[in-house]
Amino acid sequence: MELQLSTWPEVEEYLKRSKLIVIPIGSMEQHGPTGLIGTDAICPEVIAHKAGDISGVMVGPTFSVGVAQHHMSFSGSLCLRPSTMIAAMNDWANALAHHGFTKLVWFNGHGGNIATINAAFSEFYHLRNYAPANNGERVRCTLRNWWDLQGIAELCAKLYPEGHGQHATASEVAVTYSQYPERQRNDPLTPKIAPVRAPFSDAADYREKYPDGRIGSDPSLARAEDGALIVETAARSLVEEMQGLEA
């Protein structure tokens, strides 16, 4: 069930059943020569909506631009500053927990969004729960990378032994390739494997560590339907999850 396709008395009916909500949470950013700009989003949107389908959890709209700076020397990246996302989540947060959703299940598909999420996290429930003048119910935000959830680190291993990485990796844009197959593109690449070189600082360190974008993977190996097996799994994984916080 997705918000945006929903009726305000749908979600009215939906909230007297359930006050969990998924919102979808990435970037967009370079993904290699062959990766899409969008996947970090595309990916968190496409799992949470095939979890939607399969147990009638209520899926947010994705936020979609996060805090992608490392990647801006490469045409079309967008980003946010920490502060903006920040309080853009806040924002949303607000609006879900004004209408009653108390269950905020945030699912992310850059890493590179972790740690301002959390403060995100800091901020919300310092403004909110703990506010004196709040008696509403308390919310809670929780979140979940998608490759973190059970079963995906060893389907990817199984899937790619070599070449799968750290940045443009296999895995994720198999994932994109499911949704649009018609993007699909399996050059050759050099080389094949991209290295893992020192820490980098800003964009245009990055840029001059990794020139083509990926870190240590071979987009090359990725194939529609492994993607589709990749959805499939995370979808069912991220609903056994989302049980347990019904609970």
Given for the second form:
Protein chains: 6
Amino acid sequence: MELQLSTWPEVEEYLKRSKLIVIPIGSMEQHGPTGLIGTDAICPEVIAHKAGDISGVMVGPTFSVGVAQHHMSFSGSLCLRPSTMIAAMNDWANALAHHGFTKLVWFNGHGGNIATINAAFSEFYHLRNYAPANNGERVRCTLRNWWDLQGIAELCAKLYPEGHGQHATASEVAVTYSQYPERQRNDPLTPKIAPVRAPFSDAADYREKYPDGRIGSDPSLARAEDGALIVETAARSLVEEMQGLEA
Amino acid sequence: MELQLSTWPEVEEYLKRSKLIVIPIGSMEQHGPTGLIGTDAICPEVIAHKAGDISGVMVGPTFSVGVAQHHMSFSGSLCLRPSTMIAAMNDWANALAHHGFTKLVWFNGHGGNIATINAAFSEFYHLRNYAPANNGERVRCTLRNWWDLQGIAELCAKLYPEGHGQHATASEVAVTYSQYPERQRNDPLTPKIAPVRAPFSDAADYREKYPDGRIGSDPSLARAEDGALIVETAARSLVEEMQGLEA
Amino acid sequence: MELQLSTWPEVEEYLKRSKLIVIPIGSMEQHGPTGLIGTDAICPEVIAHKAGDISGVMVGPTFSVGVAQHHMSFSGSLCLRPSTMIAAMNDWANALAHHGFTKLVWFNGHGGNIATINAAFSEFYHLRNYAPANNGERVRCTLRNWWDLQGIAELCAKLYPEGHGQHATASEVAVTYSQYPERQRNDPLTPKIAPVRAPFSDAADYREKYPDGRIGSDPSLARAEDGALIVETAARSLVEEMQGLEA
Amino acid sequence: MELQLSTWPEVEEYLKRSKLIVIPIGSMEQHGPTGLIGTDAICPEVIAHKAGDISGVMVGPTFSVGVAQHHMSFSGSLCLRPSTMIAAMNDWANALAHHGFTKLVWFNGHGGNIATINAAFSEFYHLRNYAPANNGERVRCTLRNWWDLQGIAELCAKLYPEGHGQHATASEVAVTYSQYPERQRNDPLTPKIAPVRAPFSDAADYREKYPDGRIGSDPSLARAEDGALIVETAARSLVEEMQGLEA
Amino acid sequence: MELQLSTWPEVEEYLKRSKLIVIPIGSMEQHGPTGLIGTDAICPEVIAHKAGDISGVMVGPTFSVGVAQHHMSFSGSLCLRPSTMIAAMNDWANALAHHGFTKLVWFNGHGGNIATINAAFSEFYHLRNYAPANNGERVRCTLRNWWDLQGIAELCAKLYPEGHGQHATASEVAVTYSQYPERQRNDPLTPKIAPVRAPFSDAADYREKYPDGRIGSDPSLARAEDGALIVETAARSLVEEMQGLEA
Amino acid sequence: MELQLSTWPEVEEYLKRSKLIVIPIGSMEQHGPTGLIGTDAICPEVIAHKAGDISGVMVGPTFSVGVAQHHMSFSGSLCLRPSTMIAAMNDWANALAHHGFTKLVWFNGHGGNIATINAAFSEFYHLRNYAPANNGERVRCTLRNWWDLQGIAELCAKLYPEGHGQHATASEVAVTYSQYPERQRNDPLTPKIAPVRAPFSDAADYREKYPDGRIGSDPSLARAEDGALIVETAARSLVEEMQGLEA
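Now show me the form predicted together with a further copy of the same chain, since the one above was the form predicted alone.
Okay, now the whole complex, with that chain kicking things off.
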């Protein structure tokens, strides 16, 4: 069940049986020479929608631009200041809490978002400690990264024993190819596996260290059919976790 | 051409031939008993994507949550504080300008966004007046509402001589049905045509005046095939306008 | 009745019979080679004070600096960032609401303010949706532009069938001359009627397109006596509208 | 010379001979049972305008609402959050600096503003330390309270050997009566001289301690003719000081 | 009693007998060629801790970085934007008020902080006027500068009849030497007594006027034993004042 | 070498041989019935100062209040809103970068700070991507938690094979006892080892789950002599790491 494809009476009805909503959250940023800029938004969105189809859980709109300052030397990357992102996430959370949602699961597709998402949660609790609303009912924000779901690490290790990598990974690129098969690219990359180097700081530093944008990965391994399998596995794990939260 | 479905080298290539990007911007808010909460985001997104397909113009990700405080008494509506929206739009605009985009066309699907979008533009120019970047190259933000495009008003008047309305309009609902035909609802509504009353203030006032959310409309008239025609017409008009801006 | 010329017991007394206040809101910005920088603040202030004299309605202090980034290439223009203006207007509105005013009529003299004023209203309602004060009594913000008042368009068309224009208009300049007759200038301008061109973006762009600051106007037509007539007409229309709001 | 009554070419001309501008800054707040809410804005405005008439110094628009949280339990008082006031003052200052003003004299009428005005100056310097503009030309903000001008303390002591007070003082009320003689009130007050008590904290505390709003004063002593004398004296002192700053 | 050296049950116990807390607040900024950068934080901290030892009053952690933009041309100086400092002080104050502290005494070591501290208090009261918490119990913020305590001015005048000065004063440097005797420096400075000049504006202006950072002082006079005496005297005065506030 | 105990010429001298500074960053929050509220600030401060003594590295003042909303139901805990903390950390970082420090090592004592510290780094890089200062020299922010230093985990496992825990850990409490031996408490706690439960959300939830504040720990095991050993080990590891960063 997608919030954006629901009517307000349907949401009202849903809230009688569940207070939980899954909000995909990602980023718009370069994913190497063959990966899509929207990769980190597409992955959680696709998995969450699949999970919604399976289980009927409510899925919110995708919070699609995140913290990606380190990718800004590559054309097309977008980013929010962390302080803007905290403000925007709190606006979303307050609106959802106002309607009665009390379990807000932010389902994340971008490692670079984790810190700011958690900071946004602290901001949310900070303000509610002082001014509880919702008739005092407790509202909980939860962060879940899709790659941490049950079964995903194992599946990726099996699919890509070498060259899975850290950014523009074979698995995330495969997920996007499963949605947009016409975008699949499997020409060999140079170097085949991108380097892993010392930590980066700003955007210029990132580009010097990772000239084509990849970190440690060989996304030429990515296949749409692998992506479909990952989506299926992740969606089932997500459903199971959500059932745990509902209980 | 969609930014989120492009690679960074493709964006770099695009910028050699055009500095223009269309950014769909909408809202998540109730659209009456049968309209989708995502209506105002879906409409500009669908039209912009179609225009991108026709013309090759770059289309950014959809800025999907806007100013909708007056809909907050209906379940599922989300909103940003205008000051948050100004901050977020400026983050997007600064990132795009950083890459060399100089014509940012915000393609809007929600009347309630117009004021804040224009305020965000003034904030953008304000800061750039004092600290011009982009080697001093001028960056222009433009607002375009889909319903103001050439030919749309006439088409809507023809399709819905009565009951088109102001919120949850027959035309916007038809556009969403053209994308999600399984969501089409044509059961009669009561009253058939929603009332138009004095201006509303806050969310409670809105709900009192417009108990089912509609203003002056009869969205039971909406048909997917009409929506497809509206999308087609709007997309062609948008392409034409963008060609004018490119010239 | 002017707030700044009242004592606190007089305001307390006023609030027993009316909850309405008119707040003139304008801008400090160039108005062509012969128009005053304060034009957009002076016009609503003068009209509102006259309306207050006629009817006894409370008139607040003038919010005198607004959104004028596009005039910043002309000496003496001032402007607020829209986000600052939203914050300041909300501080004023919260204070007035705290005292029991529930009908806040922002009486505007500057087209460039409209977007940010409406954004400020949304911010106001946004915060009150979540944290209603005033014992829950509804507070309404209304925007009224002086040139939109009943009878003004007709009067201006009659007074200035040609050369009324869009910025540094003959009518607004005439209003200021009615207050400051010693500032009246009627020497011919070159060109007689300023051009109207494509929309502007930032301050540099505005100055290139409108080198002396006027848009489409011939303010050499402005006469103090016309201004007095405009003020009289506008004040009477404002009184009538306020009586409607009081009812 | 008033900025709001000048044209942009006149401001441009002025800047060739002087970089100094005086900006009256005040407050809208209760001034006891007989004092005007606008007292603290009117006093610096009237004195600055008189000084402008004498000397030709440029006088900006009045920044009329300030820090007055402690007066909020009296009807009609307005106030800005200090953080809003810092933002707004910096917007004004940046605009003036952009045009080439380098000596910004904030001419203050309200003791409660002093802290925030100085904080705003520090914010201004803070940002300019890191990002100097104006071709690196130094811009200086100066605070001047009207009651601290040469000769004023002596004059007030002579006029009001008893009952001058600290808030709603005989002298400030007299200045407003000199401008608005029809508002003069000389009925005896009870108590004749308002008490002076321990420092106050918030608005409720202030009202408990000073039930009619006055602190230590007997404004029934205020006479329009005294006010005129104070204005004259203050204006001459201000002119002299400005000449010192110009040198 | 130091908050940072207490356990939470001890704080809970303390709040049964007192609602008062002293919060040292200072600055990190140059103090001339021989004074410590932490001088303005060390002084109030040392005195407050001594007062806490004598009387058992609760002493909070030191708010150690303040408003010091004018010292930024000297290596090692740190500073907060006044708007940041207002936000941070309010976060501290809200937390303390949440626990039941109602008398927050900010014990200050830096003249440059005074304005912003008072602005922060107004921000605190502003927000509490509209949304009182603590079951409506009144919370009071008080500012106390250590050099204004009973007996200090006299003691400094006696210890340093010449060369006490205004910045990097002999007395404040002596206080730091009493804590860090190994840092004592008594080599003659050139000039012996630093100049006092016209008021400074930004950091560059300060450095031009005061090339070694001192204003009017000869800190080579500072001796650890004098500092110890000052600390003792100030601590006793502070205890006495706090007992007055408790009463 | 401590920044707060240095003079500005000493800092200037230091910057000729090193651009690195270590900034201890902690929290003020409950640490169980026997742990100090300042534990998370004291630990990194003590270790950093020891490392500074050994190696001569510059150590900044301690950023002592952090993100601790979840501890707010225990008396004495303080916290910053994450957005305030981001602003304050950026003020510190900009000041340090202004003086020429390019390696800012934030040495952290509180797990709850990690997210917001990393968000603050992204904010820092975000702004510098667009407006690089320091003559374009790259400035790097690094986060280092003291418990992650080489050798610490092993040492703690050896010292406390059982009951080390997650909050109010035996090791952090021991470090504080090594500094404040008079505060050592070794009475048995009930339960001996605090529970570990499902993740907490807001402050009320934390208190319900962890009624005395501890998570999984038995701090009655903490001994001053163990703390001294931990400090020694951590300081040596930190020195080694800093030498690596300097290289």
